[in-house]
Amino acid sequence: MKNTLKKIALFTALSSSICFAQSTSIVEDFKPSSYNQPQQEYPQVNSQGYVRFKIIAPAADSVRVSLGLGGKGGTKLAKTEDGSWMATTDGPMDEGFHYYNVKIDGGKFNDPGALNFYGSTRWESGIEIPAHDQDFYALNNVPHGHVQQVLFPSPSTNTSRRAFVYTPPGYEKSKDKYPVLYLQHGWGEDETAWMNQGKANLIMDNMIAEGKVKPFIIVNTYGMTNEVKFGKIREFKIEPFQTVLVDELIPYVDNHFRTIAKSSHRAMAGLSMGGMETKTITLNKPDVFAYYGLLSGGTYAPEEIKDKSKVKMIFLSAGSKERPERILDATAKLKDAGFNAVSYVSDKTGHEFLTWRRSLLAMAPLLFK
């Protein structure tokens, strides 16, 4: 009887091991990343979200890619017979966009096979892990708006500064005036982030085509956030950027685009440190914006807002991996105090662009009601 039980236990253990191995085996359906340089085969992504890298560095002694599962220092590559270095991530990556870099013998480089995106105060390699809900930010066969670069005068900084302006489909042929959302990037990024990494223009195009949102203009400009090092954010002074935004950029946009130049038709939102900027400026300048959005960027307390009548909507969001309890609690307190407050939690995402893409998707239909 004891031998029989031992055999059963051994068979069960072996069966469990086989099932586990099968359930975690890597599916060999890798395809080049959608963000690869032209004609570059690597990096590749499979249907499970694993990433496979290949770096040509025959004279190197070690190659490591920063992208990988948390706490393991990225992915260590192994040298192959032809002198290239290859490896696959230890596990599937979160859906959405990721920055990464390559370390060759300790030096930091970008992956020659991938496109570059401005983040972490430098142009870094980027990769996209297809998301199950990616259609809302896909390049679909719908009417498209335009994203144009503008240079606006900034006497306070003694130069001209850059902004990107999204105008919705039909803007050029219409005589209508539009509300405006001033949408800010996070620390380490710049005014290119929301249209490149965030795909804000495609999100808007798709929602407008489906009749889910009232068309409006989006403006992105550099928040001057990278003038302080990461970890010393408390040293950041909002006044210079507040002057650029409120006294220089907004008048320029109102003079050069068909806007409804009223606070009731103006919103400000930002991700991460851009949320901090949003909170500070909206509290400092209550007559400028009526709609507020903090995307992984903190919260408002009811007592911080001096005139409730000036605020039409407050939107707070975070990823489910960002401890969103603070967001939910703050929203409840704002509602109890009589504010029109809305919270959104992005499922299975952290401090990353899929959280903020989904946040824009949730926030945009609530603006300018």
Second form
There are 2 protein chains.
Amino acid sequence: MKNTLKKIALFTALSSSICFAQSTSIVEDFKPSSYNQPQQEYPQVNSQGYVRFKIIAPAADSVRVSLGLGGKGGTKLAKTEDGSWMATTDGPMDEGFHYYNVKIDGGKFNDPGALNFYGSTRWESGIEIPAHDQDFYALNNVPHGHVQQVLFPSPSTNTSRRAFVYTPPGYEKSKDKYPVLYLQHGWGEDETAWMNQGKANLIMDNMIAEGKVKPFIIVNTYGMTNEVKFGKIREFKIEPFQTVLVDELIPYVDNHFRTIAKSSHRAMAGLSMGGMETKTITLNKPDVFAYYGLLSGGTYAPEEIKDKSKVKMIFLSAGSKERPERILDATAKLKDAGFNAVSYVSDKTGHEFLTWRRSLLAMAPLLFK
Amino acid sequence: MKNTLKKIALFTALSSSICFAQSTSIVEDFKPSSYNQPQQEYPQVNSQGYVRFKIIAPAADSVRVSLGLGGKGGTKLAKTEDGSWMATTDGPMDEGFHYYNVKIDGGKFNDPGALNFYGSTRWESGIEIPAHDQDFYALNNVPHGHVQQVLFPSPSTNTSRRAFVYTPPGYEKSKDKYPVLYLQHGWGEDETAWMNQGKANLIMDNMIAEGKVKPFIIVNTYGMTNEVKFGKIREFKIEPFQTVLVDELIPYVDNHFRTIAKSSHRAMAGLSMGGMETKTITLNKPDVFAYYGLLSGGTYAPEEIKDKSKVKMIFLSAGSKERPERILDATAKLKDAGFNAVSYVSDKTGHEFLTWRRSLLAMAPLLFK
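Provide the structure of the form predicted in complex with a further copy of the same chain, given the form predicted alone shown above.
Next comes the full complex, and the chain you just saw is listed first.
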């Protein structure tokens, strides 16, 4: 009897692994994702990190969501009795933020239930798998800084460009001057990413409330000033962005905010492609920044840095799922060469925003010492 | 021969009015909409205001866009040789901003080519038909104010709530105190609407650059604190929002920004449902605001206002396509009763954002005199 049951179970598993998994191991405590649009019930996340999708498209032939363990294939939805399409991912997703999209009859759309976030050069659906350490980026009952949208003149690109500037709680009433971290997004993202997906403002608010960090300003702007296709990152030319950042944005920020306008109180960091930009610009302009951060964005070799005395700290990080050995090796070599270098590896995360939220948490207290 | 051609034309028109219109009268100067996502070619708009859509969904059976002269039916797309779906609206759209969505095989999605804007309680696709007077809300080469996202404590709703605060150019360096306009969105929208769809910050930047208006602060927050379904607006209870606005947001703004914190330098205005909120709150709290604005949002009768001496100006506006006579009548009655009342009618626009952008343009110079 047991054997027969096993055989039936195996057959079911082969023909419909999702249903099998659901019936045996998925905890039915699904709740609407915290990134759903108002009053939307789906997508949902359970306590294990499984995601359940529901898409209404009664006359569609095929509905598929790009998220799932299966990698590129994502999750195939099945039609239900009420004409909607549903499925649960074939495994728990990593904690933190994920982009995804929905394929309906061969076209790529967003999930109408979810909020959108700018990634892969488009606004995509986003979902948040609650992380065990999520309190550090939660909206807590603490004083909140402001996030200012500024439109700064950019003669080199002949337009006004947008940046977001985080000013810490107390900035308005204080007469103090503040250090500044210029913090860049990754490929396909834009200047909205660090506050929306990265929750940089809430991370700072929480750290400041706990006295873990001296308040500083954070600035985000768009770093893909020349368009570059994914996978062709080597064709990226840094000059247009370097001009915007160093010759246009920094003077604007120093002119409109109470900053300490010198390299000893200026940091640059970036995630992924933003790390590549950070590395290139900090090496090109050693008199502009004294603190460097590459988050899943490469490494420095000691011989690449001409004047050691100008670098106060180098921070290198990565998720544990993205070959962090490179980061650890590079940090050791930098230390051997006499640099103040610090590495950080985010546990059980990949090339995703939870890695970068945690990296900001680890990096912020080390800046402007 | 001419008669035969006419008959053929008429038959074609009856069987396929879109194709007929295209072949005879539509100017082929379509360009990507200014509200497209980066590098997206569609949707496109021509110089007459026609919109052309292209949606990729090769295996779909039916694709329809909610925008079009036909009203609720919108525009039905037809499959092209390359597997995409295309159509042009059956007539020119009104100048200005329009929300829309895409029906794919019975499901409601957004156009992947267009940016999204929060309306009808969801993020919807948006398109901008260039208006003949668009320069007043364009991103011009003038000094730009900042738009600050603030998270203010709201004990009455037990959370931190979001507001956007426009500070005019020069605010950072000045020591002046500024008047404040509290400006509310309509039903189904949120605190992002006035800056995103309304371009309130650019309208102010441009007016200030031209010396047409004395700089003031604008504050937007979410006004649907109790959820109310469209068409059931009479069930809306003002108290929760009034508490958030008057007892929580205004003190926060007066405490964190350099405001002139008295009723003589405080205005409230709103569009549509935000007008209804404005009317109710200004009447309930005559000591808080001295300037009132209802934009496509109702009227005041003289007898509704208890103490005339507390009202410095009443501004009533509407689009010419939404029965503006009510506005003109009400303004006349207010004037007869001794109020400083001003009406404005936006030419050839309906219950849409161009009406409200123009209303802000007309109202702003009248405030805080």
